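Here we start with a single chain on its own, the form predicted alone, put down as structure tokens.
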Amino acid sequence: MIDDVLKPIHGGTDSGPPPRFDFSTNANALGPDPHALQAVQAADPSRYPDPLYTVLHQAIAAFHQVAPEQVAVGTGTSELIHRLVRWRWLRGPMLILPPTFSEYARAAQPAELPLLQAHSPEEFLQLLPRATLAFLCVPNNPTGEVYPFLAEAAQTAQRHRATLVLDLAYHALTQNPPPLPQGVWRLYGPNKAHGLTGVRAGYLVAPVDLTHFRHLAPSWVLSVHGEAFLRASLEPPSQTWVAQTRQTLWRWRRELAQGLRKLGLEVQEGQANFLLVRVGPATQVAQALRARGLRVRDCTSFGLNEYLRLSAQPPEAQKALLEALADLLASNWKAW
């Protein structure tokens, strides 16, 4: 059924009342970035943005030291992913490395692209010559893994004329981020790092002219608020703010991992501002925590039905989560 194919499968936020503490979001828990927030609030919603986003494309291009025609803005990285798979120049087999961001596979379904799914980095490199389009999330969502084979993947893609897209939604919050190889396409969703996920805005930087790709988007694909946010996110006050928050986020992640391990839980801690914890019946545990005012990310939609993804949150939130998990452990949830 088409409704089953296209239904949302993210599994993070829900339609319930606001939780006391939200571990399901990977947005910067120290946000919002005050400089970017001020820019969004100052935007004039009574006017249309420039339909070509000329000044914004120039600002992004200058920041990344590329030509303006190598930049395209969109309503967040999800919209850009869906636009990429519809572009006729990229139509063909699409390759992913699960578990990873579900939007890649979700975009391939209505576009009717053959979907190749690798089960290991080695298999990803083996399948890459057969792909027209390939996605890697750096660091990966939900595992927080930083792949050591990016340079080899980029070289393989170039040799076989495959388009390798690196999704960098959490790259700015990554501890020990890897160098990004030349020749890859780069997706940026800065609202995560700046703590403004409600502002849907992102952009693509590619080693090719994206003028035709821009015209695949609806008119005014980016609102004045998204336009203001992206411009502000590139400016020194916002860049400095993100840099200053990272150490705290990494410390909170380590402290959360330590607390979970003290409860006897298995933790997979990567380089991002989030981690995975193995709890057994993930959906039931997530529901039980939600009833206690704690929202977590059930990873069943990633194919990890025993894991929760938890973002780095302040000590007060961690204390509430660990106490709730301890209560659930005492009730022997693993027997559910």
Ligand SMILES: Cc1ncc(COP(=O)(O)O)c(C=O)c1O
Contents of the next structure:
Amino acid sequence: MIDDVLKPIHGGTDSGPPPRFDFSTNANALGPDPHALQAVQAADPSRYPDPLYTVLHQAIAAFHQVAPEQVAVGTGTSELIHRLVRWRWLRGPMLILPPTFSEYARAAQPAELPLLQAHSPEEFLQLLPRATLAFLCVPNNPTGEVYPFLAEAAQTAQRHRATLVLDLAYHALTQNPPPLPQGVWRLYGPNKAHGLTGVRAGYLVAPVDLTHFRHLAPSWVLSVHGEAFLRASLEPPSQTWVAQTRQTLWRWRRELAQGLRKLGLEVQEGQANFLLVRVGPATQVAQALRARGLRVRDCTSFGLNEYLRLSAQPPEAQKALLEALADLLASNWKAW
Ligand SMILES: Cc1ncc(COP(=O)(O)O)c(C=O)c1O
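With the form predicted alone done, generate the form predicted in complex with the ligand in the same format.
Everything in the complex follows now, all chains and molecules, and the chain you saw is the first one.
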């Protein structure tokens, strides 16, 4: 029997009919980024990519002002998370701060790593010296929170030789992101900000030489589409597109929060392109909404069984969701 933690549960595509509106995916709702999409479509799938990804590593290194050896690419950040967790150089207790992205715990289980789960930022800092590997999601999925203790966590990790990985999947879409501390490992999954999550590509930037880590992946870990996407995502037209679209996403998130509060619902609005709303029986409400063509992320698998995660979506999608929720409220769902 598969243990619960091994089941992948994410927002986005499910096996049901396509929804009218999808609030469950955190990908940029204004996507896809036209420049990146054009690069992906122009990639030549009749050839292998460069197995060493030399030009791509150089482009990422130049963008982040590090040496090319400090960069490793992967088939999405999920793959990089699993590879990090299985890397024997980092083997030992792994620390997370739930509720957070499920893939960290999911990777630790088959790798048979002891998993330390902090219940508060204070506990995270206390446990950090006992961990060899720790993940923090910035902003956090599902809460949208940007932790105020990043610099302290980075210093503690450095003092105790723990590897602190910041998962920056939604960082490019964050409102007022703080500067990132030095000495941490950074995971970038630009497919979310550029609205191209079907392109499986991400990268890691570390304060160490990643040559050995690169060799843990099979050859051609990134397809020509992934290679073309990552290169394009760093170029000015794509960077400008993300900078312009995120303003709209924050406005949509604010409007959605206002609409939900008007219905009398409690909203937790962080700094990301998504928010949490407390609805009571989250699974039943999510199912009722799905039956009306609206997909939302039931947060039960995050341990938040009264919450839905909703991404910033255009006004017509918001209107449909708010109307459906008002209807459900009228049917007194809290008593379901
Ligand atoms: C916080 C976070 N990190 C990483 C990922 C993995 O994304 P990908 O494998 O597409 O890079 C996701 C996807 O939902 C996520 O929410």
